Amino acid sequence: MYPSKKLFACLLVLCGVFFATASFGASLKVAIVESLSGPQASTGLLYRTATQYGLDLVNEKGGWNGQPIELLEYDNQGGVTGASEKVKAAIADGAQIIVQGASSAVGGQVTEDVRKHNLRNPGKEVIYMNVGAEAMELTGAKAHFHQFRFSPNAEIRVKALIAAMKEADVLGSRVYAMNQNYSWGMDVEKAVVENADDGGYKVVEKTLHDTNKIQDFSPYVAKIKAADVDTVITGNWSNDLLLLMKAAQSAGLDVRFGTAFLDQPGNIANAGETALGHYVAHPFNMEAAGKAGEEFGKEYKAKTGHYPTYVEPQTVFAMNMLGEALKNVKAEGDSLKVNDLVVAMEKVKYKSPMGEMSMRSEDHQVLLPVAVSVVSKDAKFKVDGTDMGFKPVKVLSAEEAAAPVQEATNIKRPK
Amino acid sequence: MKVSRLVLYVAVAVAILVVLPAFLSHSLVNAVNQMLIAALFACAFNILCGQGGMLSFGHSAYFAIGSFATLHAMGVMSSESLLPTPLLPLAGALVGLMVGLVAGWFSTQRTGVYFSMITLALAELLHTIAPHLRGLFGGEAGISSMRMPALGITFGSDIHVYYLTLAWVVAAVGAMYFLTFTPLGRLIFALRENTHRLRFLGYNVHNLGTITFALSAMFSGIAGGLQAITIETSNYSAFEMHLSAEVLLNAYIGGVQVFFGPLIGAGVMTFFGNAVSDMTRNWLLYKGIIFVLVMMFMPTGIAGLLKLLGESFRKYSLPLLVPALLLSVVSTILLTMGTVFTVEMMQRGLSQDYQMLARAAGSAGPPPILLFGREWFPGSLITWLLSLGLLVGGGFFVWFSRSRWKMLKETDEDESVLLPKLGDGSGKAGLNKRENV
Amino acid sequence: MEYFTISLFNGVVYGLLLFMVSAGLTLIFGMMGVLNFAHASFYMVGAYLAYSLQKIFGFWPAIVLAALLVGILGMVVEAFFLRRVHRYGHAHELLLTFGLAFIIAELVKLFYGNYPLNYRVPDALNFAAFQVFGTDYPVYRLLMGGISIGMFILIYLLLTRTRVGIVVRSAIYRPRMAEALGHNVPLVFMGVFGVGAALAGLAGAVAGAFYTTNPNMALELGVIVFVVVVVGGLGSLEGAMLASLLIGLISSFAVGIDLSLIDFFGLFGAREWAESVGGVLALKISSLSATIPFALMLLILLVRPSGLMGEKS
């Protein structure tokens, strides 16, 4: 039935790829291993769109070694098992760079797989480009020479949120940390506590709740109410964020939310007016980025049908940084020398529409400008087909937003 | 029985699997590795489900426990391994057996749907608690380890892992097959067929159920251990409900009434997922459609279909049989093409981004959609006529082939033998025997 | 006191919502012995249909229409899918509903995309009914609770006071006997399946506006409805009501309890020992609010498998 027919098609394609590549010299393959189906597909597909777009930009400028960079797509089927299998498949198919972003659990798996592969196959290393898994440990205890993170992390986001909200005088002195009970949520909670002195607030209470399992957030809103706070800082994403905000609104609770992922597509449409006045720290805001940002946004929209949002900008920037780094890496013999690329990446200074970005060599965490925005009807660009958008409040430069290298980080450099 | 023939088949299959890596690319070897693990898991599951007649909804738990146990035996965060690499799945087996004994003792207190619900509750309990127990399960990031060289083999390459998996799967499946001939194996069948009678004969049905459960959990643990060796990590998502559902569906697609059915089902479906998921984002839809079709039209699964084919070849002369077979194949192909084309077209045309682009294009009309290397216009009649034509054509051939099969059967006096004895076979395994309660 | 009152309100309303979804499931199980894994999918379809219809017909008519359409969908599923598979045994029926759940989820994504929709409570209904200790209590929550209670009363009366109800109940207990007495049992099955699906659809249409309408709705509700049905007693409507309320209250109250087993051991002076053990003992009840329902289900199954109110064992 399907398998045989698809297999046949697959074989044809494989043959095609084989002949297509056999006739040229060294070329570079980039593999994206994402959740392209199942419940988490919505984010995975955004990463795919943005990676494709970013690589197209690099290819327009000549690709690498005179040839276009090829993008291979793998569906990790939403889980670590699938991811591990597909990373192996990608490496076997000749990919030298693995791109992944959705889910820190999958990110942890990919980075470990890459590390082990590199240990076992010296001379045939591959790179993991983390474009969105934000758990601290990925650039901390789990950091290694061949991984890069191109997205902010919990500390960066919280730091930016607090700085901007304090400056706008909306933070108040009593803060509630409401987060999902897993590493990302814990990281955010930790960052909220650590930033208390800088922000001049008191963390009145902190809660870790089950991830994506709760339908009814009103008990949590009751807790917030009881704590009598001015601001809730939350790293919640997707449904957990929407339900929390909606429950707070319907209880008539007058608090401000500082969030990390309010700009996920569909959120504003679903929350409606409830979202007004809440804050988000994100790596890109079209209005804040001025003319360059607008240009980038328009071009992106012309190709993909929507403005870049949520995880897309950072992914496109990551591909651009890759393109910059590749400029300084020459083909050696038949292929790219990955270790050279890593070194080149550490030296890249890339000017995104938001400002200058670079890769920190100590932990391979990108240093990037972060915008803090508020949901408002005055925003220049509306989102989700509503009359609301993200109005920039403050832009922190890469240095301002940077968080210190973690103690656990220990990248061993090859000799 | 034609044991000698069976031995021949199995020997050929194993021989093929042994030489396979020489002909396949690395990624395909990995895919076969996954197929083997899934096959072993489905086979282990089938001890309980097909042979013992107990439908477990939470079998991923024992698979996951096996893989966590194996990882701990491999040495988490330290280089010390408790066992040499090739023997690591023993840890999975042992812990699987022990947990299976406990869980089985509880679950087999009840029968039918209550049994299923207990297994579901146990698995969900583990799933919700596991991420909180960082020491054991490593939080949501899971735990990871590394295969160590042993017996002069590095176990660094996928090929080494493949042969290790193959050896274990062959051994474990062999053991399970042997089990069906032992007195215990016969008693497990009896558990499915008639517990009352078993009780009359003086057997302790509850203990027997517990042992069956534990054996199934043990072999699942081996499968989990092999998985752990392959991917060198595990995290709490391995407890997820949908993995339990997957093994259940795999077993049924292969056919639970035949020992080798689940092996085939799991192998085929794993390969399907592996190959198709990279090609289309709608593969879960196709998977769902396959499930529904198999349940409705192929209730004995792939094994039943193969059996039916075998019988047909013995019964009917080729000139009669070949046209009917051809018609069936043609109808399947046409319907498949029609469905795939329609779904893919719709998915692309209905996607929000395409709608935006179409709106942006304005009077120029919606842009073409690239599919199967060609450009299609969603506004044009031809596109939809093609998909309709394929579906209607397929439907016509289904009708045609059905009448052909009917004709065939009419030529046969003893048609009852040929009809797949569905009601009979699975009726006995009727898992929620309401009449009995 | 404040916390208690608010939690009580929240728990009851959430429980009532759970009841709306599980009422149909328990009826279907009681009658046909089928664990319908597609039931939560009906809930999701209800929300999506209501979203589409409200643009044309307005909020209330859309909700009613959505429930009706989902009911028809349920009947189609019963008549053309489940009935065909019935003779192969329960496992096949169950797996069929599994496959259908897959298909429905993917089709929803195909037509509506991957992101949450802007299906919201209409402004006319978006106000506070009253205040409890300074917290607004939204009128829509009361409405959801009211609909659920109304539904319960209606079905209860239908089942116990009408002729149709008698036939349905007899078909639940002794399907063959009911058939022998000349009742059209397949029709009854189809009807009950349709009504069950419609109830789930209604719940989805009502709750989708209050919570979120997204392609993972069915998954999020997931197994909790099975927990309700099992705890209440398979096939028992009153049991489902009781279990829904129980689980609603548990998940509402558990959130505020920061106790762990360590505190329990502390009562006996073994706190230090318990702290050194850590692991399970250190887990706070508040972080386990999703776990408790499953523990409850396990307990019920082992101690009293017929559930709180079930009659059949």
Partner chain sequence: MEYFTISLFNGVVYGLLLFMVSAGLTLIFGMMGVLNFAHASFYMVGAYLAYSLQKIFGFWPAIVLAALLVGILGMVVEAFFLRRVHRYGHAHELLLTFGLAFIIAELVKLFYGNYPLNYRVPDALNFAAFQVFGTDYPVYRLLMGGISIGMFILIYLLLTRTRVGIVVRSAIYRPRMAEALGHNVPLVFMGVFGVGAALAGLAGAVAGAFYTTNPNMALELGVIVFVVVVVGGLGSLEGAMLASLLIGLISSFAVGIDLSLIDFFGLFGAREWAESVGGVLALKISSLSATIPFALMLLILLVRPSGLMGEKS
The other form holds:
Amino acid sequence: MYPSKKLFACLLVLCGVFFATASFGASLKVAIVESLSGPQASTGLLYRTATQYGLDLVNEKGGWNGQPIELLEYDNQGGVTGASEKVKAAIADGAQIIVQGASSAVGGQVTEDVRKHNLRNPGKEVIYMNVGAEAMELTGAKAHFHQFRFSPNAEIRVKALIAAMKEADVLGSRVYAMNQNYSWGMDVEKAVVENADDGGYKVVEKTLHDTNKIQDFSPYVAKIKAADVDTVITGNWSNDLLLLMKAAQSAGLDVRFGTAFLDQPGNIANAGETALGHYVAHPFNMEAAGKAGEEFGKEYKAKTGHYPTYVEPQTVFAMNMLGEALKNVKAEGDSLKVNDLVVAMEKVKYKSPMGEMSMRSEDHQVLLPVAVSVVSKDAKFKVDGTDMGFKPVKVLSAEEAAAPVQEATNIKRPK
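Requested next: the structure of the form predicted alone (the form predicted together with its partner chain having been shown above).
Below: the lone chain, stripped of partners and molecules.
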């Protein structure tokens, strides 16, 4: 027998009173401040998808303080000014963790905003989880206690790429460095130059170009062709890599690319068979990770509609590391003591499908395995609806891939 409408109404009132007076822990708010619209949205949306997926995994295991972790979204529209405004809005809305990854220029602004906020508001600190801004200065001169980087940096990527390509005897003796004209691109160019002796090559020419403003890369492809090089090493990402690959295909450019972000969705489809034989250094390759990698990939695809790729795996692993750290942080008056979380994060050792990851306390740079892969039709997992994929050729352990702490790093710990 169903209750009468009057009785049902009374029950609803009683339930409302119960939930209003019951003691529940305050929820932890995580804010993603990303490029969710505009020319860089293709990357920003992947960060959002992976962040939500990773937090869902943490919430499935109980969240934190008896409550699911809440994800807030803020669109920085790919700009530094927009990011700064959104960080302030996120903090005002109660976020204690800021997640961002697309663009080191934006990452530099976000980390500075977080640092200044924390100096001005002791006891109300927030953390910046950097899941993709890879400029060296972010764990160097701009490193601070409340920032963590969960992706490689320029030195790690280039070091791994050159080691694998030299070992495979595909690097050649003439190299062109093509990069974006800001901190990240400059760091990649510097790493290419500094690794020349170990790689046994000469840097024939270097180009730094405007970031995400060039619509036609054919003049740059013409310069590469004229330089008569064996390999082009580039840290380009988002539209700057998509359009570079498209121009290379149109011009029939016959050189090998060594990249940091060739696994960005769309690159292989744009380049077509021109992409065959090109290399990428990345934190995850599903084939290289074996059974654990396949299980992760299938679970991710079941919830998102696609296999984890590009910036997504490192972002999921970052959320998993956050979840592990939160297990060791108790609430104080239903609130999170952020400094306790920082210390807990420094102690986390997380087993990803690729291998063990940990956070280096000296500079808050994650130590993680790195795979180097080549575009091949023999790859087990195809991409972009093509018959090509990323065939792993070398996997470096976290220890092998690590770059040393920079001299400029000086993290000051709270008393």
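Positions refer to the first chain, counted from 1. Heads up, when I say rigid core I mean the largest set of C-alphas that superpose within 1.5 Å between the two forms. On a predicted model such as this, the values are computed, not experimentally measured, just so you know.
*Asks:* I'd like to know, for the two rigid parts the chain moves as between these two forms, whether His144 shares its part with Gly272.
*Replies:* Same part, yes.
*Asks:* Work out from C-alpha fits how many degrees the smaller rigid part twists against the larger between these two forms, would you?
*Replies:* Expressed in whole degrees, the smaller part rotates by 12 degrees between these two forms.
*Asks:* How much does the C-alpha of Leu242 move between these two forms, in Å, when the core is lined up?
*Replies:* For Leu242, the alpha-carbon shift amounts to 4.6 Å.
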